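Here you get one chain, nothing else, as structure tokens; it is the form predicted alone.
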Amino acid sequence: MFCEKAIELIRELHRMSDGQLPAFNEDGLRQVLQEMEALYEQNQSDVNEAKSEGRAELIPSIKLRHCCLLRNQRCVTAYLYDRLLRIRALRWEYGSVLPANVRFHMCAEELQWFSQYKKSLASFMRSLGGDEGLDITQDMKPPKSLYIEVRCLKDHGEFEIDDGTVILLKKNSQHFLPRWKCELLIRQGVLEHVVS
């Protein structure tokens, strides 16, 4: 049946919850493109035959295949666009360095796109706020206080804050730190915000 492989690509994305990136389905995408190529070649053959021999009975099948081509095109575009949106969201969630298990699910072109997006975002942030720039990825929600209590979920080593104080982040230790200094570590899973 036409378009089933393209719809399966969309279902694959739909099954994953928001924020998760499924492995890039190169085989599925290749099968859809091969189906599109076969549909296009069959249509070209039938169009030439309909024109040269005046066979009007071929027109409905030509239209059907053309609609299938358009549907496959929309499904492939939606699949690729949704993946790019998820990858863009990962930059905001994890920062400029993605975990290995996330990078494993990306193809080479997506890794290249992520790298270019990361550079563009960094360039934009440097252009804001004077000499040092402004990190717009820090506070995903407006903070209620400047300091928060955090608990270490795993050993991280030494952590230096603005006043030069060095804090040792060991598993299960609790600290009262500036929110903006530990926001990224919270998103990376090193720290967790203790809500009292």
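Think of the rigid core as the biggest set of C-alphas that the two forms share within 1.5 Å after superposition. As the structure is a computational prediction, the values presented were derived from the model and not from experiment. Numbering follows the first chain given and starts at 1. Compared with the form predicted together with the partner chain:
- A displacement of less than 2 angstroms separates the C-alpha positions of Lys63 between the two forms, with the rigid core held in common.
- In the core-superposed comparison between the two forms, Gln188 has its Cα shifted by at least 2 Å.
- Once both forms are fitted on their rigid core, the CA atom of Ile148 lies less than 2 Å apart between the two forms.
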Given for the second form:
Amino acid sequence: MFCEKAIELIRELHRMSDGQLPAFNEDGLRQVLQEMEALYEQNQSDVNEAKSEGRAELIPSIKLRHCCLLRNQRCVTAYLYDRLLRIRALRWEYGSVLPANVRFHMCAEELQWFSQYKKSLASFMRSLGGDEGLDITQDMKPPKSLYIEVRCLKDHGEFEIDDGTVILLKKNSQHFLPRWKCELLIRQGVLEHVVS
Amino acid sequence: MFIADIRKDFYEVVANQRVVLLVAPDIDALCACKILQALFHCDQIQYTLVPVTGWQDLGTAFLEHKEQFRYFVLINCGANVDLLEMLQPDDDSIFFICDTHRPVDVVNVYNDTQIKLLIKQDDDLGVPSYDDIFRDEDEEGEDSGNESDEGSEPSGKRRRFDEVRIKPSRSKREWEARSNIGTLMLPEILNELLNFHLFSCQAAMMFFELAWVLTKDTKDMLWWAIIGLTDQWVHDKITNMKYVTDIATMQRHVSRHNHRNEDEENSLSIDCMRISFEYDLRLTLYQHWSLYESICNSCYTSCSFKLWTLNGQKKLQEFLADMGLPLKQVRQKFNSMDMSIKENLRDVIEESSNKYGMKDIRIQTFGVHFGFKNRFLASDMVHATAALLESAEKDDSETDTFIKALDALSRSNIDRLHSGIELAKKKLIAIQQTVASCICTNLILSQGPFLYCYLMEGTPDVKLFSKPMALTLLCKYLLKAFVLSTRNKRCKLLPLVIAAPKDVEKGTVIVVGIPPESETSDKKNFFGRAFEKAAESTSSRTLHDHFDTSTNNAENRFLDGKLFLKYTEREHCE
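Given the form predicted alone, corresponding form predicted together with the partner chain:
Full complex below, order starting with the chain above.
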């Protein structure tokens, strides 16, 4: 059946609905493109035949193949676009340096897109807030206080804060630290915000 | 040195600094820690909280953090040992110690620079005057000998006191280099001082008063201070007299907080926290349990009735009949009892218990009440938190349980508190059953000048008793029960030593000793010294890791030798 492979690609993304990025399915994409090419070839030859010999009964099959081609195109673009949206969310989640296992899942073009996105986000942030720029990836929710209490969930080793002091993050120790330094670690699951 | 003004000398010093809080694993320390955390949150003082379970942990935590932090606050640990000798800190590390263990080590008292004691000086600490134990450099004394102790009492050594600061390691070396005359006798005063171990003014109250001086005290902090006080009473660490005095102090704070808020027009919402003074029954957890269970499992009632005997059971039934309480009601959960019974319950029980010889069935305490469902007495909180702190879950390390117990003290974690109450119920039932079985099977042996009990490995719930607080509680209940059930007059005046397996694979046991049961005891505990000496003499490996010197971890061999018994008895007699 036509378009099965394209639907496979979509299903793969749908399975990981929480924003995770699966590996780039180069094989699947290639198969869809091959299918599209095959359909197109057939269509080309049929169109030529229909035009030259006036065989009108080929028209429905040409239409069918054309619909399949359009569907394949739509599926592939949806796949690629959804991946880009997820990669964009990664910038907000992980910061500008992605962990290695995530980068592994991206293809070369996606990496390029990501670095360009980073650049444009950075230049936008620099343009805000006067001279220094404003880091809008911090404080996703309005903060209630300057410092928060966090508890360490796993051993993370040493952690440096703004004025150079190094804090040792050991499991089950609690710390009272500036909010902006902890946010990243909270998102990564190393620290836990303690509400008392 | 003792701090005179806690606000100026402690709080304002750490105000713009980062601090490390090293907290011992007992309820008073947890409460003190919560109060201090709340204060630090107010003023945005950055801190790191590290739970420490013993001297080794303390040493490790210190080593890990000494590079980055200058100020260390030790809660309920560190006063009774020469801290500088043990930790060997750099010269700019400053320690603030708030500790209930007494006696305070003399070096800690007389060190002016690095050690600041957050302890009230008017406690009768019995600290000898400076001249009695130290000699200044100028006096070219002939007594330069070093006392040859096994290093277990380092503060007993005479030191040359450098006028600017103490450098113990250097002076000790110099000392040993110059020592030529024979060994000196340990000065008598120090000997007396160091012989016993005692608890005193609680850390939580100390920090609450700091909050009060800063006028940043809240009802939450007051409640934590009350829990700290009640912890000392529940675990029998202070005398009744001191408890009553401290309750009076707390009562003044409670009425101060209560007067502010309520009057006819602006009554507080039901969700606000209300603390009230209660002259309530001494039945543990009775409001969260059934009355019958609570009577059976509270130490006071169970020992008065002697519920491990058949006679005792009959007496209990008589008691309930005397009060007119139907068995069906009494065995129900307390909250589901008839209102008509609950209304006068306390008075009715007090009247009847006077007939049965229980004069002190009611005790002064405080209760808290917030929301429609949540009413707790201070002793309920203590039992719940203690059960959480020492829960014997397999995959929970000691710091995990510390964190859970710390969480349970917040008002937003009622679920955790309820789970703590359930654990506490199990613990109390286990204690009662163990007490009953020990008395009935005569597991308590009289070894000359003390009583001795060993819990074998197969005893049910013995895993609960591998923790110091639970074992101490068991020990106290057992001694009370034993005193009431034995006919031997001499045995009633003996102290009790109890041992339980701690770690079956490694073959270690945990040993606890408590002083004899008496009405007027001043709660001084001599066993710390006795254990140390006994350990040296039997040359078995012991780990005096707990901050409370009457508890001790040892190898199995420690108990096997008759030597242990002999030396413990000898030390106790001295």
